[in-house]
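To begin, one chain is listed below as C-alpha cells, in the form predicted alone.
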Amino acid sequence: MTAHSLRIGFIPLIDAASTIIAADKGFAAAEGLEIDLVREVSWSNVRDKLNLGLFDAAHILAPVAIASSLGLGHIKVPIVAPFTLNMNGNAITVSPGLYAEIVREIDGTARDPLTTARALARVCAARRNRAMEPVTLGMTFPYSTHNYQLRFWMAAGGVDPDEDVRLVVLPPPYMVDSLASGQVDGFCVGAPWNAVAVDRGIGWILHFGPDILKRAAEKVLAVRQQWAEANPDVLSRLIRAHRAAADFIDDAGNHDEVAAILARPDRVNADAQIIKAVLAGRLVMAKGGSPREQRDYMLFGRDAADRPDPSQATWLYAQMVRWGQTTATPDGLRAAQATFRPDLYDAAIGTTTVARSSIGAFVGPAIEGDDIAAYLAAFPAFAKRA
C-alpha cells in the first residue's frame, strides 16, 4: 500500500473529533495515510482553501458543501461528502439577561422550544415598542445548520428572523467572548462553546440541538468532486480511517483519552472535562445546575450517523429555499442531494446499512420525497413591515 500525504483543514470544535482522532491515534497511518491537520478559525477560510486545492479534504459545515456545489455565496466548486462527521452537537445559548426576559414572557415550560420561541416573540415586540436594540444572536455562517436551527426555532413562535432580531456571523471560537462583552445576546454554535459559556457563568443553554431537530447532519468530511474521482483508493482509505476513529470515540472507555487529545492547544483548545461531558451527553444548562442528559446530543458513528444521508441534504436545501438563499429547482435539489455520497461510504466500508432519514423537527411536517414546495407551503410566510 503506497503511503499518501493529505492536508486537511478543521475548525476547533468537538465535531472534528473523527478527523483529529484518525490522525492522532494512528487510524490514518494504518491505512497508509499521513495527515497534516491545519487548524483554522473561520468557515470561509476552510471553504476557500478546500475549493482552491490548498486542502485535500476538510471538516466543514454540511450546508457549505451543498452551497459550494450550487455556487451559492461563492464560486461554484462541486463538493462531495462521503462521510458525515457528526449528527447533532449544537445548542442555543443565551445571556442571563435574555434568559430572564424570556422567562418573564413565558407561558409554559422553558424546556419546550415552541414555548420559548413564542416568549421570544413577545420579548422582540417589547423591545421594538420601547425603541430598544433588537435581540442580537450569533451563528457561525449563513450556510450552516446553526443558522437554520435558529431560524426554524424562532419562526415557529412568530419571530421573523430577518426583521425582529439581528443575526450576525461569528467564528465558533469567538462566540463566548462576544457573549461576555455584550456584543450578542445569545448564539447557536457547536460544542464545546455552549458549555464553555456556561462554565464561565455568562451563558444559559436554552435548548440542545436535538430539541429543535432530533437528527440533523452537522459537519461532513468534504473533498472536491474532481479530487474524489482522481483518488478513489485514497478516498476509500480516508473513509475507513474515519470510520475506525468514530468507533473509537463512541466507546465510553476511550472518552478520557479522546478528551485529552481534543483539549490540546493545537486541536480544540478547551477544558478536557468539558469535552468529556459533551462526549457523554451530560451538560449543565446553567452555572451550578445539575447536568441534563441527552443520549443523542452528539452522534459520531453510532446509529449509522456517519453514513451520508441524501434526505438530510434535501432538508438543508429546503431551508436555503425557505430563507431566500436560492430558488427551488429540480436541478438544484438533485445537485444538493448528490453532495451526500452514501455510495462512496458503502464502497469503502463494505456496508449497505441505511441511515435513519427522519429529521424529527419539533414542529411542522416532514418532507415527503422531493416535494419541497408542499413542505414549505406548510410554514407561514412573514409579512414585511414598512
Given for the second form:
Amino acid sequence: MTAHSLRIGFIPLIDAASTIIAADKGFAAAEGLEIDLVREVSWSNVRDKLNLGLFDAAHILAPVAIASSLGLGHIKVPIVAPFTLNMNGNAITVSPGLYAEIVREIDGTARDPLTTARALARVCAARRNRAMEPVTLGMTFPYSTHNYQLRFWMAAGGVDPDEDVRLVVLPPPYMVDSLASGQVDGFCVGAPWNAVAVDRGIGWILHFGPDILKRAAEKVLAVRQQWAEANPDVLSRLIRAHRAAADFIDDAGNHDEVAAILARPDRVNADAQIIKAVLAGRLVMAKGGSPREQRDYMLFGRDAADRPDPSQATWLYAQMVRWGQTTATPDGLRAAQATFRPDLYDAAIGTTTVARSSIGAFVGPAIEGDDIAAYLAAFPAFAKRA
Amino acid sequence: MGTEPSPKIVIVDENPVRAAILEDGLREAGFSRVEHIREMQNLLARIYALDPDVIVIDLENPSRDVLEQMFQVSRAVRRPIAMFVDQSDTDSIRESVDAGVSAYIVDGLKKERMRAILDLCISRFNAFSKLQDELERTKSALEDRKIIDRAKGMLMKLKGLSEEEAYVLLRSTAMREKKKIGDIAQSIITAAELLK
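Other form of same protein, the form predicted in complex with its partner chain, not the form predicted alone:
Every chain and every other molecule in the complex is listed next, the one we just looked at coming first.
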C-alpha cells in the first residue's frame, strides 16, 4: 500500500501535540498516511491555506473553524472539525504590577475568578479616575477562545471589555516579550507561554482556563467540508491516527518522549521541562512558588475530550453574538454546530455511547438546547459610556 | 492616474530589501504615497498614525493576525478594514498566498485600483523570491565547486589520475547512481574522513 500524503498546517503550541505525535511517532504511518507538517506563523495563514486547499488539514482555533463556516471576517468556506485536538490549556497571566493593583483592590481570595474580576473592575475605575492608561490585555485572535475567555471573566466582574480595558491581538510567541516590555499588562494565551512568562519572572498566572470554564474546546483538527466528503476513507484514517496519538500523550509514562518531540526547533521549539509540566498540569503560578496541580489543565483524549461536541460550538457562537461579531440567526447557529462533527469521529473510531458534559462556566446559566437568546439575557449588556 | 489623489499605501515587512523592491514598484506605477513599517512593536498604533488606505503585509509576518483585529468594530479600531478578497475571486487570494503577500483595504477605495496594487505586489514579491532563489543557487553552486575540487584532488592523489580523468570519474559515477556530482564529491570527502 502506498502511503497517502497529507499536508497539515500547525502553529507551534503544545496543543498541536496530537497532530505532531501522529506524524512523528508513527501513528499516521500505521494508518497508511504520510504527514507533511508545515509550521505556520499566524492563524490567518493557517486559515487561508486550509481554505485554498494548500493544506489538507490544519490545527486551528475552534472559533476560527466556525467563523470560516459562517464567513465571518473572511470568505465563507465550510469547515468541519472531526476531532477535537484538546480542551482547555489556556491561562490568564498578569504582570507583577497589575497583580499588585488587583490585590490592592481585592475583597476575598485571588483564587476565585469572580473576586478577581470585580477587583479588576475597581482597578479600571481607579486608573480612569487618575487619567491613567487603561489596562491593556493581549489575546491571540478576534475569533479565539482566549478573546472569549478573557471577556467572559472580566464581564462577570462588571468590566466592559470594549470600554474599560484595551484588548489587543498579539501572536503567541510575542506575548511574553510584550508583557516584559510593558506593552501589555496581561494576556490570555495557550501553553507554553504562561509558564514561560512565570519562568522568566515577569508574569503571575492569575487563573487557569478551567477556573473560568471547566471544559472548553480549544483547537480542532479542521478540514474543508468538501474535502471530507471527497476523502472519507483518508479522513477516517487521519482521525484514528489522532486518536492513537492522543492516547499516547495521555499516558504519563510517555511524557518524557512527548516533551522531547514537541521541544524540537521545527515543532513547538520550547523547553522540554516546561512542556512536561504542562502535560502533567503542574504549573508554578509565580516564580519561586510551589506548583498548582490541575488535572484538567489540558485534556487531549481523556474523558472523551477529543470527540467533537456541538454544544461547544453553541457556546462559542453565543459568545460571537454576545460581543457583536455576528447577529444570531437560526441558520447561523446551525452552521456553527455543523462545524463540529461527532458523526465523522464515531464512524472512524466506532464510538457508540457518549457521556455529555457541560462547559461548566464559573458564572451564569448553561445554554438550554439552542436557546441562545435566553442564555444571553442572563448577561446584562453594558451601557455605552459617553 | 486621473485627478484622484494617490491612495496611501503602508508596507508592513521586516525585510528591508523586499520592502524597497515593492516601494520602488509602487512609485514607478504612480503610487506616490508609500510608507514602510519595519518595527512590529505597537503595530496598530503605528498604522493608525499613518492612516493608510491600503496595508500590504508579507505572509511570513506573525503580525498578520494583529491586522485581523482591525476588522472588528471596537474602540481600538478607528477605520474598519477588510482583507482584499472577492467572494467570487479565489484566484486572487491564491495568487497572493502563493507569492507570500496579503493586502488589506480600508473602506472607500475602488476595486479596480486595489486590483492594480495587489497585482503589482504579487509580481514584485515573486521577483524578490526569484532573486533570492538565484542567490541561493549561486551560493550552493560555489559550495559545490569547492567540494568537487577537493574530491578531485583526493582522487588524483589516491588513484594517480589527471584532473580531467578525476572529473570524468566523478561525473560518470554521478550519472550511474542518478545523483548530483556535488553529492558524490561530498560522499568521497566523508568516506575519506571516516577512513583517516
